[in-house]
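For reference, the chain that follows is the form predicted on its own, supplied as structure tokens.
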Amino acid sequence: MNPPIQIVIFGASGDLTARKLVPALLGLAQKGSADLQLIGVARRPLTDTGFRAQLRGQLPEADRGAFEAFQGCIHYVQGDVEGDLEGLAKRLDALGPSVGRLFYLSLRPNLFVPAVENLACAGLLAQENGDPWRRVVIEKPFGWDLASARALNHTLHRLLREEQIYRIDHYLGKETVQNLFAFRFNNAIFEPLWNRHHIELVQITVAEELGVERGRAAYYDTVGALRDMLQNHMLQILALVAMEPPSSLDPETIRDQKVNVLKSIRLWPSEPCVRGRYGPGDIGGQTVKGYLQEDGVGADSDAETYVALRAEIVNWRWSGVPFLLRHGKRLPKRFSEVRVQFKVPPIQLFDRFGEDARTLPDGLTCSLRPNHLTLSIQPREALSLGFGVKVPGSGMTMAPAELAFDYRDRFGGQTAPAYERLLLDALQGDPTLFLRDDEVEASWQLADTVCKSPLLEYPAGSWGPPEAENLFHGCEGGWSRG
């Protein structure tokens, strides 16, 4: 039999371990993807049996059977990442001395450096020729701004090679996000249209109904919507939408193309972004508190819960095409999607100003934009293509229609969870869906310049500050409602 792989989770008593990481590992174990050992590390005084019981009580009923089969491979070590990890080293050697090890840092960002430094001091990161592999997975946020991200990268590179560092962004493990890449480069009917000649604009939306309940306020108040979502998840999606075709599926070749996009993004000239914060309002018939009334939020908070911006990618393919990004909490509906809006024909012969036309304040009448491609990421994983068709009858009246593809309808059941896919890639040493050092720094370079605009208030249950609609110009339309 192959020796087991050891997955060491720091912060094992936290919510992420029970909610995401353990179910992902159970899925891998059930599929026989690898022979695994899970070693949880936290400061609480627990035995192996106590840790297993704690996890069992937090898992959903559907995972209990898989957990019972796997629980003999679950172990626990009491330890502090800011202290001596010699005890952890001895326990790992006792469980398997010459095996690959994946260290997962499910920790507060200020503990990343102490954890890696103490792992190195304990000899747990050494990887010379012939040694079993050693890799470290780091959760977001990777830095607070460009300067802190660069400092963190510099420190990590003193102790690890770049190929040992796996900066995780769980959005990249979602099936529909991965399908962006395959859809673009495997379908000749779309790739020739994927440029400034045929695309009018691109919208990327991550809308949430939830606020900052369940104890998240203390963390969220230090980051806000820009750092929590736009700087990482949304810019990664944008990079996949806009990147040039790679010459191969080599991980570095793919990541090179993503970095090129991130370095080419510019805010639209003279276009401020829009920042907002939700106030009291109504969600689903229930009255909810405003952000400043949430437990853990400071009265002098400047954190935004909504951010929207208009940007441009300054390169040959995309110059002049607006990319509009929007994320907000306490919106009327939860959905994440990419909407690619194609240009209208130069001369519209049919039903130019039909029912869907609208008149702007300056008197300009806008016709329907029938051609759009929507990639739904969550909660539904699907693709849809909009187009116009003639309404039956003697007149030449057009109506919108749609071709749709749904992952569940086509393949049955749920797609694999994002963390399951990403953990498997990390175990196999495939960094394609993880962030490289220059990729992180390029994202922060943009985010640092994004938003200096005033903080506007919007009622919970609305679509955010109405000023965000002004990011659309002329007949471009408005934000998607999912």
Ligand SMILES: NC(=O)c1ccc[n+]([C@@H]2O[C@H](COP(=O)([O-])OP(=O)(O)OC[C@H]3O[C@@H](n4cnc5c(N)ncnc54)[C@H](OP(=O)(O)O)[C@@H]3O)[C@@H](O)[C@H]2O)c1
Given for the second form:
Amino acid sequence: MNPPIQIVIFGASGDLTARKLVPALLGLAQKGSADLQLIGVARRPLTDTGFRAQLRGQLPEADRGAFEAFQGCIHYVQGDVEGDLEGLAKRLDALGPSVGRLFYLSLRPNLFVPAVENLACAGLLAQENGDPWRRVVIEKPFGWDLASARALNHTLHRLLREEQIYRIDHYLGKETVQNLFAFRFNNAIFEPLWNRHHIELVQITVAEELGVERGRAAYYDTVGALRDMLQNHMLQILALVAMEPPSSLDPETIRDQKVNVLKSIRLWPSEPCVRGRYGPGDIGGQTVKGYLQEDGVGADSDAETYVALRAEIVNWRWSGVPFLLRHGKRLPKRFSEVRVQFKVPPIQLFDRFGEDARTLPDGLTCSLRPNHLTLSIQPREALSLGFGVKVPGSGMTMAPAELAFDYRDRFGGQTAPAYERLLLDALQGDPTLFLRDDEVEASWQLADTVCKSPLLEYPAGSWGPPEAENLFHGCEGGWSRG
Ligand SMILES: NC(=O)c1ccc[n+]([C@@H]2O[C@H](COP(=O)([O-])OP(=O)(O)OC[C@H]3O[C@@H](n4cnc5c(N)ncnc54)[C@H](OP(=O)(O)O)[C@@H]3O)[C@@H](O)[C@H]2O)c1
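The structure above corresponds to the form predicted on its own; please provide the structure of the form predicted in complex with this ligand.
Every component of the complex follows; first up is the chain already shown.
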């Protein structure tokens, strides 16, 4: 990609920049995907050399080689986004006057508006006919509720065209999440089954062993699990699972279909949500403290660290199919997956009264496990199809078996980090994997309807409040254990 591109990161000394953004840029630079200049901006006084030294010290060993090769393209500008950004404008022009510029707001959300306003005041967002492009990446959270998300969209639209705005959700940069889309729309064999006639239920889980991350408690305490994870990442996954096939790969065509699904989600009418907060407990033989004892958490906190939700999608494809979403911290195991559970056969021929027998909602006895299609997002990026096979021998006894695909086995090595893919797309002007204004508002519209059910305590290291099992009422099965 020529000519060079300037990436301006606001929040250059922050955690996200060091852990995700700079490694992603190094990956792009190393692969020759783009000719880049990185300009870091934050309030603290630093020279270019000081900034480079700081980044070098924060990088994992594996990135050091790429850093040494790239460091000459790294610069620093001291600046406050709540003030005048003329100094930044001059420095950018001195480094390259007529180049494309990506402004990445890796800032606290209350700084998004002042940052964009002051960028506009400094003439840095103007993109008239023939001007080099100007784009702004906005980190999450995008708003705290529907009203604030709408207000933020409104302000941004005064200063930027929608096609200049890139609202990031890093889950969309993950290979397996993108593979949801590819898998569904490149393989005709599943499409006839992908509906209420054949699917019993869909579970989406993001389970974490970690508690609240160091230094993030104050932020987390204001949002909780519903706003931090379910409203954005998990609803995005749901949209990809449930959307109608787009007629092309045009970004707006794809995003239209996602918005249609998000607008069709309704909560289960009776008690659709379970909220929990971890107390002290044991994980992997280690005793850990409860959420309220974590540094930075308020004594009167009402933030949930666990949320489980049952919803339905009211359209012809999905009507009546439960979508069960669950996210929790301090659970026994770290895994994220989508599990599509198919209906059992209408007549049970095999093992009707075997050891494993259970009664189905329609009264039939069944020892067959339903077929599952599981898309694992992390820690493995994999896909498996569970089915039953006959155990060798004289009887007709069935046992579970699996067809499995693993990204690493098939393609080797690590897949590219999510931020690398998303940064490249933003540099190339492809908004497909970023959230459009109406998409983010539709997600908040749903999240706002989730009423605050009472907060139930669960011990760290358990699977969360047992009450969450009630969300399976009338369905076959229970929550996946990964
Ligand atoms: N960290 C993560 O894992 C993560 C994950 C997902 C999303 N995010 C989102 O990413 C954003 C950044 O998070 P973070 O964890 O990196 O935050 P952070 O570690 O607190 O860093 C904030 C950065 O902003 C700079 N800053 C603060 N006020 C400023 C101002 N007025 N003008 C210019 N720079 C200013 C700070 O440097 P100075 O104090 O020197 O100005 C610092 O570099 C947030 O929106 C967060 O929600 C973070």
